[in-house]
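We begin with a single chain expressed as structure tokens, specifically the form predicted alone.
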Amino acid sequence: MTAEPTEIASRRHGAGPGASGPARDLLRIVRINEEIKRVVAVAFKINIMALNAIFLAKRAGNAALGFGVLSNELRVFSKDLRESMMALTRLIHDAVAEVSVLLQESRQDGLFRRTADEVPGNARLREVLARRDGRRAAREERIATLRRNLRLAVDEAARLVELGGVLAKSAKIEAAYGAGFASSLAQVSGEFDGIVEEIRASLDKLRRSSFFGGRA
């Protein structure tokens, strides 16, 4: 059986039950990235569905004018959502880079400290440790900033999905006026609604991520 990305990351970085903070954070970031990829795939599906819905609305004629407008708006929503996910992905890459270096340096710090314990009173070694402590503090601050920006980006994406939900529900209402195409339009609008709910669930999961202090 092929290992999942989170399992691979866990093995590579030792992010098991007794893992250090940076190792746990790295695993949490990998999980967030997997969820983002899932949302991107679903957003692409909305774009295809919206295109088909626009063609269907044209076939229905005047009876589905409102449905056609909403389908076009759902295409725009799909594009905006993908751009929002790209911004999240860029933040994820920055966070992975910073946390990976922090993890590597933490391991090196442990080695330096064990050496300092074995050779007490070594001024040169103390200077090295002090410099490394300063560098570590600066990197932790950058990670904290990335964490805040990432959370804000997830919240922004969630607000965008609220708009998508309104569009999908409005499309369900408009479908009822589709005359002979009402049944087909209702089916399409129901699929829109289901997919938007799927995206909402993914973003709710991201907001509960332990990387942001949650329990997921």
Given for the second form:
Amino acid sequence: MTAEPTEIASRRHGAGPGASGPARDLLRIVRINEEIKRVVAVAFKINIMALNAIFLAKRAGNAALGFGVLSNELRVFSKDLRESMMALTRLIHDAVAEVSVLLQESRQDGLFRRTADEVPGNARLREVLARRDGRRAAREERIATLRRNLRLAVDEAARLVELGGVLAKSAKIEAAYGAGFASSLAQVSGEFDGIVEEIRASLDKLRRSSFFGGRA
Amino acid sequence: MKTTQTFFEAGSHKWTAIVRDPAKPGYLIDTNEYLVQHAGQGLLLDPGGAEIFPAVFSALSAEFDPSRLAGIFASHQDPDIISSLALWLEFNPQMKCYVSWLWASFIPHFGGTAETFVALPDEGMAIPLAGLPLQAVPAHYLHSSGNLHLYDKQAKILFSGDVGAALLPADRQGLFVEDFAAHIRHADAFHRRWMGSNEAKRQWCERVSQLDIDMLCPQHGAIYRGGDVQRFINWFDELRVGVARA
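Return one more block: the form predicted together with the partner chain, after the form predicted alone shown previously.
Let's see the whole complex now, leading with the same chain.
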């Protein structure tokens, strides 16, 4: 026996006890957004740290030329990371808008299904249900596209962070050549490395989000 | 499921109450919806909240083709009055919603577009239903700051929104008030608390006393008919309202 589109939708939106599918998605998106905000705050911190590192490298002179170049690269990394997070935030905004409407419409779909059960012979009501099914399918398709784009943007940000990690590790090596400033430079580069790891952990968490089919 | 009871009929002109749903969850207030039919067209008065849409639609369908509804009249802005608006409009996007100008930009949060709303002026206006002029009557500050009732001169019926409402016990579920003294006890606390202005109340009592009314139909409780209409107006006129405690 083939299930009616409305039955399929009913199962999809009432997937379990408590929150519906869209409600769970909305919660997942909110969690993703909180993680993105954390990354943005850390990216801002890298920019300030890199600026201080550039001044420190200038004071260290020729011995820290390489360190200075890497500090500058880390500033560029910080800027790229912030832009990447802004793109993610825009996608999150679109996803929240779509999922919120889906959530509201799911509630109305439920009421219409109850109405159709009460008045099974009303042809116009069947038209309304069919129209709503079509609209919901289109919205779910848009959400699926946003989900894919969001996942791609997270992957892209993760690749960027890999580059940040390389820069931080290279800065650690360059710090060893810092003569009298070596210990100060080593401390700064260690902090860079720690922060990049923090971002990496955040992005790994995002990639494991149940919004993308993961378990987090 | 709600039931329909036609309580006025003269040719193609009818008033039907959609009332009493035993399956309604206890946490939702019970509401009366009214359908005015004339020459094949219908106007639904205070169509109710989204949660009871299936029950109202279903009961209405048993009596009248919902696609012939020309519009909705909302006495005021409350969710139990009009939060089902989006669902009615999904069924028939051409439907008009008549509401006080004061709420015309608030109610679209429940649904509808600029084309949906007919903003009623404070002094009220005639609302045509297939040639029959129904009169929106001011009742501002009686429960809501922009509040309107609907008078049908031909049927001598006043739809009075929350004025006259009573929260009835389970053993008093009749459509009409049968024992005014017993009934009004269930209306007392509600009117004292929910009606905001003694001055507005007095004006309303004077205004509706000028109308020829056979039946006064509130959104909750039972319909006042015959001598009970004036009995209610006199009782209300005497009542001190706008107080949190009696």
